[in-house]
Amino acid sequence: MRALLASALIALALLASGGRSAAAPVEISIACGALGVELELCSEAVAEWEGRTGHEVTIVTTPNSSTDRLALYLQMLASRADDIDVLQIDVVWAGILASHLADLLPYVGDTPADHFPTLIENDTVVGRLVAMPWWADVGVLYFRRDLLERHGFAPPRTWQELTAAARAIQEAERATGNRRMWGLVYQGKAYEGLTCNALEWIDSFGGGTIVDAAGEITVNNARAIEALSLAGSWVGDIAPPGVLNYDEEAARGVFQTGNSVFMRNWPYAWKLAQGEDSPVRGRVGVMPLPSGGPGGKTSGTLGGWHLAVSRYSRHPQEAADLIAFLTSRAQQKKRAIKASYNPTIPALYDDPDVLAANPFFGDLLEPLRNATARPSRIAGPHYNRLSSDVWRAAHDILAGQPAEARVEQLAEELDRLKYRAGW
């Protein structure tokens, strides 16, 4: 009863002060990424929260590579370090890091109900809400509208149509002087981004999701092999050999400088492609990713980043309050308008201001609701190993190894992992 009374008095004090904490200011830290304009947006929002609360926040930059960032977090959290209070985590890390993360339910009230239910479900581990969604992602296809129109192609409905259009436009553009033109760029580096791409290719061909909802290894099938064989044929043909080292920003760099017809990336790249200094401004279209043809479907990997409080934070209440502010409807609307970050709040997809800034957002609501999830909930703390097996196999195939033999080897590796992990 005393605890409830104290909480009520604190709440009243906060209301009376206009949201400014009546307690002495504290210093906390947040780990923000720096992909595109992430760091700029994080800094602006954090400064606004500091002004409202009187607290001080140190922004810690982390590697853009999700693989490297996770390794950093695991090392830090294993030592129970309190260096970072608020962690920006990938959607697939909730199960991996859950034991090191605080339960946010006591701090966020009923706000989780505003977000996509699948994301809140993803962040709830053994009844504990270990993170809050900050922005959602789904893989999309960018294309040069002007080049497709010039050469008489419609936006591709299948990966096979994309392959043919990319090759024809690439050859025609090179013949007229742009020797640096390529047909397609994507994330081909051996890291988590390639797992996302590989899952899209396989699932779009009807080859399943690598591991199914029951935990069975399903990757070794004819449709998965067909999908990865097609992707392997792109390298050196319609995709540059260097794509084997491309992450999101490397792919965007080639596309935005006008040297690629198509690009697989996340929605954040839209606003940057439309920037005043962008060579392709006003000439870019965005659409759901192609299907794998008959028996296939459109498939975009569910991505996005969430915010969590370290269990070792000395100021969990203030850290959770910062998360509640950053993930609020108002802040997500600002991020959507300024930088094309997909909100995790479905109501914002009907917001006229958001749609004016991002006309294609209306087409992404259903793909986000039906996005293909990586098997992180099944694998739990073993997901990072599962994903590394997948991206290494996909990278080998892109580098020229026969898909059939490498997929069979991947299935054996995942079977061994499943046996050891016991899922």
Second form
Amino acid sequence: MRALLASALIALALLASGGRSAAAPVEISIACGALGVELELCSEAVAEWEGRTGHEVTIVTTPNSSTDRLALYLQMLASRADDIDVLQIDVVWAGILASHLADLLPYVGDTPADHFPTLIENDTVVGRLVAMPWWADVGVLYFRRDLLERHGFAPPRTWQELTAAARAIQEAERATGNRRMWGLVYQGKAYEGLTCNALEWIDSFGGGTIVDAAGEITVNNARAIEALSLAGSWVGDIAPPGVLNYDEEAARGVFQTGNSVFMRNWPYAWKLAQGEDSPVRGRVGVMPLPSGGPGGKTSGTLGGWHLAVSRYSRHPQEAADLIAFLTSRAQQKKRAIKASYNPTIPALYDDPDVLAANPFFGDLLEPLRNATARPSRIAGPHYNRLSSDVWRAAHDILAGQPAEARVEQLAEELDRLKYRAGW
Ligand code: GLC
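Form predicted alone done; form predicted in complex with alpha-D-glucopyranose now:
Full assembly next; the chain just shown is listed first.
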């Protein structure tokens, strides 16, 4: 009887721990983002895992800016601090942080095969799986369906069409009431977000990806200069001068209060723009970003956030189990339905519930598969240096410097970096 009771208890404990052998409860921590509803989603999912396992998790919030978050992580990891077990990392950081991250392969079984293979490849650094994908991002264009209709414009296929429509609608709206109306908002602050925008402008004009797949610096070309010149001409014309200091949330703030015709942002902004308290609810469309005209194409930067275990964690097993739970199909489905976060599991793009909640998701599968990667694989640990050279140059051009000379200078800076880094 006693033996029976003991085995029943063990079976119950196994059940509660999702089938793994029951371990004594531990306390771990996770660094989650707080942009939009990220924190709320993270807390809910973490609470679910705590309920299942009996472990306790402390949530540490991090700055919204990807650039500031990286600085914080680097500082913490350099001191080998064990106070954060699970880190939410940007898709472009695998190479930068790899030496501080645990190999997840021994913990995750076959699950990586469910995810987009390019993302798993992205997270595999010298044969070690240093992170698991949590959600994917791709740059998209939001537009005010009602304003385009009212003023007789179709959704723009090129940046030139967008510029003309934005200007005309902005002027007409200002004349008839909303003096605060602007044509376009995006991420123009000097940080990682501007690198994403600049890459889209350049690539969409057929100007390449700044650094090509072989590691050559390609940015100094006529198409790239044309793209950046056009973007420079927007500031103060169709984009507010303040865009030079806008991140994702600042851009969303202007668009969602009804003060911009177009917005470049990530998919998360969709659910928020459609929220009950949103002044633009029911009046927003989403589409792939415009092309740069003849010889160009649509180009959306690949973004997204992944989860990693710090090498200095005292509980890597539990930390990896939390990651397996958070990145699972069931959890990604929840995030997609509740807050329009793009799953990293292709099968979820055929899921009727996910599609019902996000009518545009089916259309995002192709842009996601073809998304333009930043040169983070090539630059590896030097990516942040590369990107900061890019966003500084783009910012100077948005602030009025002539594109031609500034792009030439950028190419020289990147050539020097390539030489020093030896890629
Ligand atoms: C989004 C993307 C991320 C990118 C960041 C830039 O969070 O998912 O990959 O680096 O925006 O601001």
